[in-house]
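So this first bit is one chain, no partners, the form predicted on its own, shown in structure tokens.
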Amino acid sequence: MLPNFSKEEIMSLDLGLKGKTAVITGGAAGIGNETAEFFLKQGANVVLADLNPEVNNIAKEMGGDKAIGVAGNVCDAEYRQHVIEEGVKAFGQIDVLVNCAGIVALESAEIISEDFWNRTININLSASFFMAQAVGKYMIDNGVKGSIVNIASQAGVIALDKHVAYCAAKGGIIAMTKVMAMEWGKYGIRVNAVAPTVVLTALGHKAWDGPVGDAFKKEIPAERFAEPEEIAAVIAFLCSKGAAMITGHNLLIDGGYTIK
């Protein structure tokens, strides 16, 4: 089994992000919330964008005056612009976008409904693109040499049962990441994606604790699932100076599952 370092060890990494400001969609829970915590530990400011009406309270509890939350629906264009405006008003500049907002809804290809398909694509792919478009345009217009990280999945590179819409959305995330990286490199904007395996957030535990998860772990060379802080650390690295020559990349964080 690959080593599993403690959360304290991972959180103590210094990636030189002090003073940067990161907008994190889906920031009230799960990977987004863990990423916000990691950025705060780095001395960064965070703007949490989430449907949860309590997101500003969650942000303040996490980071005090270094964090704000903006409640709303990332599928809405006015809301996306509002998030950017609030971030700039609070912290002066947006340096990073992490697109974490998404859903996992499973159905077989032969019976999936059009509404089910459209909802999955709209939230997981379209909203991520248009949020990246809005932040990218802000960065271009203001000369910000920033970083965007989109959350893909191992489902974006391999087939998974009952994941047809989810696989399509995450495959689209990887493709759009490459195009944005190609087009925006001349502005000093880097765009990357990360593609996790199962991540042991609260929802991850609910879905995968027990015999089904134990069987799945046997197919992973690392013999375990990912911890949320392991994903957050990789996201933060991709936004750091150490990753200055990395753009257009989809970084698998899967314990070796997809090498088979």
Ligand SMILES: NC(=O)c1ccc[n+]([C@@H]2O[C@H](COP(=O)([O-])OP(=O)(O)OC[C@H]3O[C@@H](n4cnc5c(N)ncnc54)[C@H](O)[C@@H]3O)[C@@H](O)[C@H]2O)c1
The other form holds:
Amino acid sequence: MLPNFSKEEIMSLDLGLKGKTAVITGGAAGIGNETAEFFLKQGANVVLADLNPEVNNIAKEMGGDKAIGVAGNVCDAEYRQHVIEEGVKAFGQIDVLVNCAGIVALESAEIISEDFWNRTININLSASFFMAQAVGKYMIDNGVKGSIVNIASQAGVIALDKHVAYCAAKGGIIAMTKVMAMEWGKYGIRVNAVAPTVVLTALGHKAWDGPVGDAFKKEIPAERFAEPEEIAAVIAFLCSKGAAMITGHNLLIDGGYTIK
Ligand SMILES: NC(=O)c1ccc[n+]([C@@H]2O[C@H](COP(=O)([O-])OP(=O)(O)OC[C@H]3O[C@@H](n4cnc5c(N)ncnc54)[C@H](O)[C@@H]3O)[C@@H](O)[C@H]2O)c1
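If the structure you just shared is the form predicted on its own, then what does the corresponding form predicted in complex with the ligand look like?
Now the complete complex, all chains and molecules, led by this one.
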């Protein structure tokens, strides 16, 4: 099994993001929330954008005056603009977008309904694109040489049973990441994606603890699933000076699952 390091060891890596401001969609829970904790530990400010009406309280509890939460739906254009305005009002500038809001819904390809397909694509792909478009336009207009990280999945590069809409959305994330990176390099904006395997968030534990998860782990060279901080640290690295030459990349964080 590949060793994993303690959460404290990972969280104490210094990636030089002090004073930067990161907008994190889906920041109230799971990978987005862990990423917010990582950025706060770096001395960055965070703007959590999430459906959860408690998101501002969650933000304040985590980061005090270095964090705000803006509740709403990333599928709504006015809300996306509102998040940027609130972030600028609170912290002066937005340097980073982490596009993390997403849902998983499973259905066999032969019976999936149009509504089910559209909902999955709308939240996981379209809203992520339009959020990146809004933040990218803000960065271009204001001369911010920022960084955008879109959360894809191993499902974006391989087939997974009952994941047809999810795989299509995540494959789309990887493709749109390349195009935005190509078009926005001239503005000094880097755009990358990360593609995790199963991540042991609260939901991940619920879905994968037990025999089905144990069988899946045997297929992963690492012989384990990912911890949320292992995704947060890679996202933060992609936003750091150490990744200055990385753009348009999809970084698999899958313990080797997709090698075969
Ligand atoms: N957990 C995994 O195993 C795993 C693996 C690979 C990729 N991912 C991807 O990582 C991202 C986060 O997943 P997670 O496991 O942390 O999920 P999660 O369910 O724990 O958290 C998702 C957060 O996004 C918010 N959200 C959902 N829809 C929203 C919307 N329309 N507008 C605003 N906020 C919304 C939710 O309220 C929630 O706080 C997703 O894009 C998911 O596809 C997860």
